[in-house]
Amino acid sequence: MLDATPKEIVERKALRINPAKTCQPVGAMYAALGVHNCLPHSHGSQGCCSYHRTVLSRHFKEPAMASSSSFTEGASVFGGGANIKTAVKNIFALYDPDIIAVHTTCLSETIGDDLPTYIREMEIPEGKLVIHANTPSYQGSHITGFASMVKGFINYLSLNSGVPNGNFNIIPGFVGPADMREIKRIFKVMGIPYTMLPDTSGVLDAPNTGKYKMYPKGGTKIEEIVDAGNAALTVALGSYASEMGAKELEKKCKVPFITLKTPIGIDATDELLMSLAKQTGKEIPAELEEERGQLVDLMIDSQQYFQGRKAALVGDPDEMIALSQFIIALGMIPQYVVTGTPGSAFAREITAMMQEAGLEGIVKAEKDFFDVHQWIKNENVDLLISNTYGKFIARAEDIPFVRFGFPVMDRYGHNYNPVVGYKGAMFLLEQMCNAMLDKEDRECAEEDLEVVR
């Protein structure tokens, strides 16, 4: 399909083939749907929203609950005011969440509706809530979208009581349910008291039961949020995705915060251990250590097959930052590391990590897979990893492909699996291994295809 993709490289300014991120609302909109008996609202027109909706749908196989201020050619001309008003009153009539998550669109941006004013002008029902955060599409991806909307909730709802709960706050950044799981479970497992923020878990992948429920019982609670402002420290997981709620909590409420990468790899899961240890006082416990070890000897066992190897990552920021010092650590060589959020840490961090290890490539953000496809085609890598856009370069250049970050539309089950902690390190190899070897059996000699590896 990409066969067509010339080699020859021409520097662009103004145009993105193939991007490597969605927009703002997106983010919002999975930030919102963390938060128990939240309703996530798009402040533009239906078909902005359908289209957020739909992404999330597709990589999580869920519904994503939504509605939108429904803009016709009237509010674009005139301004969402009226729209927004009756939206939320027939959403609180018909719908009844505890709290509607309002995120604007190009279009609301672009015409400059004045959320905090609306806000304060509608009829809300006691004790129900409405925030906003503002997410124009045209900055930014969908990782500075679930930034500006976990500020939002804190903004709007944290509040410093003056006693101390003795809680952590994790915002776990722009990660699945499965990996909140995890995260939460490495939490519980260190006897560490905490609030998430937010908490998709028990909500895009909430079971079966035979029953629709429009909210299911997983989320943060409000009250949880409220309190927030009484921790004793927040740990901000990705800087990109985490860092702004953890500073808009420490502005309002004076509760200190850590930034920490993504848990994803041995060295960014270590970091957060100890971080934890050192903070607490509290040893780190025998299960996970013993994790590690697991961990250790598989990366020892396969080590042959990843030595030397060039791998091309494409993903969302925190979350290529601490793959791409996994790689390292794996003794792969990753050559083009690429983000579409903007932001000149990414590549500074990055760079920074490979000429520590002796490794040189190419690492660049605000780029586009086909960047990426043009640098391959001058020099092809042994493994790609990306979310589901890459198998398109993966085909035409056969190349092992693993599919990963968001979002994953062709494949079921993932969202189940973490990536994050040392199991989820230990998921990660495993699907890295064999996405290479079972390229090796395809197409080694016959007498070379052996039964064991």
Contents of the next structure:
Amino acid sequence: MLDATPKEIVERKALRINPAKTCQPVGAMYAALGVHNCLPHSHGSQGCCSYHRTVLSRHFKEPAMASSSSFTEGASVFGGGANIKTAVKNIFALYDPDIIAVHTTCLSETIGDDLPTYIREMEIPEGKLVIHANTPSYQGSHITGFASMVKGFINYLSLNSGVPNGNFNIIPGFVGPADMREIKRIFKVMGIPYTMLPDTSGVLDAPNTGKYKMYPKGGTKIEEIVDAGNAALTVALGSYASEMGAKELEKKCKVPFITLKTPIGIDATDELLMSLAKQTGKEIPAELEEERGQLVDLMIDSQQYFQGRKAALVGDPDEMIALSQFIIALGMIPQYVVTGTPGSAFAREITAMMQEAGLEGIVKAEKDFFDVHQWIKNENVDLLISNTYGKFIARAEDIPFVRFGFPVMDRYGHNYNPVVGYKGAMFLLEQMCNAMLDKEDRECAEEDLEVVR
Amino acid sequence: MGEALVVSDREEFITTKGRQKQPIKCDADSIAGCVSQRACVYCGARVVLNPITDAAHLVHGPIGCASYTWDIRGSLSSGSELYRNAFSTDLQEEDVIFGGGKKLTAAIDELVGKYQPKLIFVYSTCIVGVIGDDLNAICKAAALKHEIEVIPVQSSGFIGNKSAGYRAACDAILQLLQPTGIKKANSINYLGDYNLAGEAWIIESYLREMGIELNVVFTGDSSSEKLKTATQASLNIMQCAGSTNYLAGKMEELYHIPYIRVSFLGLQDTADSLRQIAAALGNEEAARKAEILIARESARIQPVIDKYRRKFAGKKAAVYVGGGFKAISLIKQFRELGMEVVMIGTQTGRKEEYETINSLVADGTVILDDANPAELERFMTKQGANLLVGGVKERPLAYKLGIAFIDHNHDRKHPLSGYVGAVNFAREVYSTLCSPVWNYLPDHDRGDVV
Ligand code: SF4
Ligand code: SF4
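Let's compare: the form predicted alone is above, so bring in the form predicted together with its partner chain.
After this comes the whole thing, all chains and molecules, with the earlier chain placed first.
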């Protein structure tokens, strides 16, 4: 497949080749895993659930539990009401979660299953909860699914009791558990009390104790989601993955929200800290100032390797918007920036940043890896940043490659290293710079192989 | 979770050798609400057809089904790499409402324009089954227009389980096969090998040494041209019966090619299979050469196996794999390594296979069909297993329990077939079972949890 991509670009209308996105339910499943004692449930046939668990396992190297309504032909004709009712009964008997978070699949959406009604009609044991989100895969992407499930939790659970709790709600977006940890650390260091929803840290990066826990320690507690309705402010990180939930909370509980970029890179992290400082009247602590200074130092030390180099970026929209900004900050040119997820804010925001920096490139949503490969064939880049699937292009075109985003199935450790905040930016910069230098060392003339760079 | 209940509906799917008399229940639909490790019809069809290397595999449906099956198979090719791409019609809401037929036709046109494939498989997914696009008619029209093979695969996820997908795949293959009027002696087809990590090539080399031609592999490293010649073979041998039993039966019925079951997992099964092949062909020369091969390879391999065997004394294995025949082979293979299998289950094993399993294992072994993670955990812990053989979803579960793990599915990185495979397997058992990393786990007992 490596060289089968033709150079001539002809617009495609019907055929998707090597997608840069996947379907809504996996995003919903991921979000639900970030709630404590919650079992995600896939309302559809078995296959979807199996695929979603597999891809999460491959990415996080962790068990990803979820049950399925196990549709058969009968359900697809008569509706899945009986299946979900039996399923819920069995789940509480078998796996004893506190809450079941149901998401739909293409199939249950297409046959028009009415989940609010089913949930109203089913027997739910005292003190237990069932919520749902609609996640038809013929709309949006895994990012939309994540957003819908966060909205689902808020819609079912959050309440404004009239007693403000002074917390900030954080909706972190479809980022890894290490990122969620890092965002929480920033809030802690800033001295701001928070509730994060969802929070997969402690769930999909749980320590190995020699025991298997179906529900590890981590995850947002149900009471916290309820109490989120009493918060002072919701901070939605990333408009695609997080704003939907923040809006719901404003509508339902009158909690105001701000939407910021996913804090990837120096500017987006600055923006987060300055907004937090402004909202709370607090100073930015020395600890974070110091980290920023280290990042700036690293950027200056290594700028000679970034200046004027071109990068191709493929991934989820919120991350790509912030990453493009970081790429520009390093003096690089984001030559091609692509997401598979539909939506117009993506191209608008990134193009504006590029114009401001006097740069040009191709920025497009709803594109796939085949498009990116074709463009690269016409004009090569110095660095490719994407999920695992970019490795085919990287190898075919001999481009330094940094794995980033979801899914990364062929490398280890990424679930423990954050890419957000100043620390994350340092980690990213190190990977980017070293990937390019590795290529130079590998391919340069022998007399140019230096011990010092 | 150690004390998790077993839902009463599940009891019939689990037995303990020696204690229970009634046969295990299998081949039934999963119970709603269970965390099943099973996949769907589409998945079954895709895994069988995917190794056909020069085919374009076009998934007609929303994006997910194609995303998740993009190059997951691990089957190697000696030629085209077209099969490794993910092609999808990426259906959107309006397609679901107004029908996806037009989009499918356009997608096939674009696919032909870009790659000029000789063969396109068009898979239907769940919602296509519901919205009712006429796959047969669309494929037929496209085949006429482009003068290539465009074969529909009826694999809507909900019409059964993975086994139904195997059958859909076999039906698709049967559409390709044509009688050529030629019959070649000493030429065989190898069914149910997907050339994971190059396994079919190992078997091919053995057969070549015996003077037998490997005609076509179904479907590892096969191509549309090769597949068409399948009817010329004089014998079919079948490794993964779950996926190709139906195809073997049909080929016998339609093209009078007899078939036998083989397994190349472990020394004993490999030797037995080579002998059976020679016998089935009535080829004494091949039988003689097989003995030379077996003697040479056993002499070469046995000392290596013995070296490992000494390290495995007293260790216990658990097995949870897709099909029953593989499970049976693994029991024997572990025995060669001096290990006892204490828990064994499959996703799609059949009644006869469970009977064989039951006759092979020791008293007290837990046998289970379509297990969920809670059951796997419960019985691995209870039985004191030190190692699990499974697929991708079982790996992190085993590791969390401090149990060594071997992938016997798509994520395997070395061939596990034949003599080379037997050594790889032993080495893999060793490297995971005897890794120093387990020493860093807090102590946990594995013997007495019930
Ligand atoms: S796209 Fe739809 S049918 Fe396919 S895996 Fe996703 S939810 Fe299931
Ligand atoms: S939608 Fe249907 S065909 Fe696709 S993965 Fe799910 S069960 Fe399988």
